[in-house]
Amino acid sequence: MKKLRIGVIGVGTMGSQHAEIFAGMPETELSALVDLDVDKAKKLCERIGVKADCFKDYETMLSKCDIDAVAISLPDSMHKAPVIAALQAGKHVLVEKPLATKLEDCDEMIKFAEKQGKTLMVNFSHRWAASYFNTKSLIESGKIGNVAMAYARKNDTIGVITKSWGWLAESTPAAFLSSHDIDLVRWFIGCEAKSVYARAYAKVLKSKGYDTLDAVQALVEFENGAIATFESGWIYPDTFPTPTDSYIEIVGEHGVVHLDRKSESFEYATPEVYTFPKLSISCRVNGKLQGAFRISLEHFVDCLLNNKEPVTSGKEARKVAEIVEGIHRSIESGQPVSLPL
């Protein structure tokens, strides 16, 4: 069987994981690599043993490269332009959530992959976590009920925010971490939103001089009545003993689920830290990756493979993108904001 050949577009923290889970793939091939820094790419494919192009820009790549699809993990507000060349090459595109920032954006990404033919999927790679996976297979059961309310909570410690991502400005809380519980909850909940009222605190990173807002909850209304209050913030202190704390209440007619990532049953102490890594996203079992990011990828694969619709296709991923604009909108207005926009 020939291989599908994967292009990645930055390899930074999610990129490299594209790139080593796609290298290691029986049915894929890992081709090329993009990245600003062109030695951190041939870095990359030293480390995990692969000879692939490594080029600066992505125009190069997609010129000279042989390649059936791309993975594109760039900055929330760098996502369209790649995403449109690479389908106007005839390319598939995985790109990491959110699909984007704009809701025109995520049109305009979605009718060019229509119109060209291919997929488009975001990597929504919570929905293959087994804890999230469950629950829904729990509600389809009718164990709990019908879902009545929810409470998905996301905050990030700042200096991981501050220190890592110089991007910060050009994205806000509720686009960066809320969107994977926004997705996660529609798709528990199985309908759309109707409404959504939110309001943001807007001081700390400002005074440090990040444009962004520190911290966001949102009461949103589904058409069944059911209601959910997403909260996200990149604001906690650096001595919280993980990078992000996620939690998710989902409370049904009669019965519900908590989901508490910050700990998921492994915790250690050493005289330098106490933490509780996070296994269920993405973790190494004898030096190989695995969990429900890889699971994610080989998704993606087996649709281009047999010609399959995404679960987290392009068209799944612009309702949360206007979840989160209705979010921003609500924000501004001081205002309820109707969906869809």
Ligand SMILES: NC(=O)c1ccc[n+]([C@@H]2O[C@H](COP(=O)([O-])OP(=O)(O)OC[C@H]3O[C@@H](n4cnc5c(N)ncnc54)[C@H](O)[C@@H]3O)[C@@H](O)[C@H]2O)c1
Second form
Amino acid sequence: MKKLRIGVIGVGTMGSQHAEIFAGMPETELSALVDLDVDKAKKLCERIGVKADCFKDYETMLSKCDIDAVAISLPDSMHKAPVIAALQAGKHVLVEKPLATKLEDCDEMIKFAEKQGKTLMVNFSHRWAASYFNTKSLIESGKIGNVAMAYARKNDTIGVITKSWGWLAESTPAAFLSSHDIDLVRWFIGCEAKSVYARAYAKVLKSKGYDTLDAVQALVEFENGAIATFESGWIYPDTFPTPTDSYIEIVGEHGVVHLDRKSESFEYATPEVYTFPKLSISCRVNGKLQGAFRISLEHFVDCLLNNKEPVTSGKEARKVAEIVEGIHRSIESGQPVSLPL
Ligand SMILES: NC(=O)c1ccc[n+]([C@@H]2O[C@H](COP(=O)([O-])OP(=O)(O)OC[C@H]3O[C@@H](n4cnc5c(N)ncnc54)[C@H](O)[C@@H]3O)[C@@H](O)[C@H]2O)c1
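Following the display of the form predicted on its own, present the structure of the form predicted in complex with the named molecule.
After this comes the whole thing, all chains and molecules, with the earlier chain placed first.
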């Protein structure tokens, strides 16, 4: 069988994982890498032992390389242009979450994918984590009844966020962090949101020169009456033992699920550090990256090979972007916002 030839656009924290996983899958071949920092792309090729073409811009890659699909891992607000360019060039697209930071960008990408007849999948990788996947199965089995209420929080430590993501002012904690939780909770509840009310705190990061929000709280009501609170923040102190605090509670009509990904059952302390490394989304086992992130990429490949619609399609991701946009509009206006927008 001919392998699917993949180009990866953006090889930072996430893109380097896309590249490594696609390079090692039996069904795919890593053909090309793009990054503004082309040396980073070349060094990555050396590290993972592949001979892929490396480019500084995706336009050159799309015009020169014979590839079937691209995986895009650029900053949150920069997804639209490469997604549309890749679709226009006849490639299938896997793009990192959130699909976009503006709803109109999501609409353009979805329309373009339909027009071109190509797959557009968004890497909401958390859907494939064992604990979240099993929560969905438990809810579907009826054992906890209909979901009545959910609470989901994600908080990043300030040092990691300011050092790792120079582009944080182009996004917000709600778009970057809560988008994962909104995708999960909407999937668990199984219907659409009808209103959102949100407030935010914005002092700490602004005082350091980053024009974005520190912390967000949002209350979302769904069409079936279920209610959910989403909290996200970027100002945890660096002494917190994990870069992302993550917790979800699902209250059903006669059952409850707690999903505490703070420690993921692995904590250790040395003279230098006390830490809770994250294991379920992506971690190295026997030299290979394993976990939900890999399964999500395998799902993309399965969809391309077997002509299936991805479970985290562009349209699904648009529903998440719509709630995030509702959160931002509510923060700005101070009023509840009705959905759909
Ligand atoms: N699925 C997940 O679990 C998950 C987790 C974290 C982040 N993300 C998402 O992944 C995306 C990327 O995040 P990241 O952490 O890898 O960011 P990053 O800043 O580490 O990497 C971005 C890369 O893009 C490159 N770049 C920037 N502009 C470019 C351009 N115009 N052309 C070519 N290259 C360019 C940068 O040099 C950098 O290497 C974001 O949308 C983020 O929200 C997903």
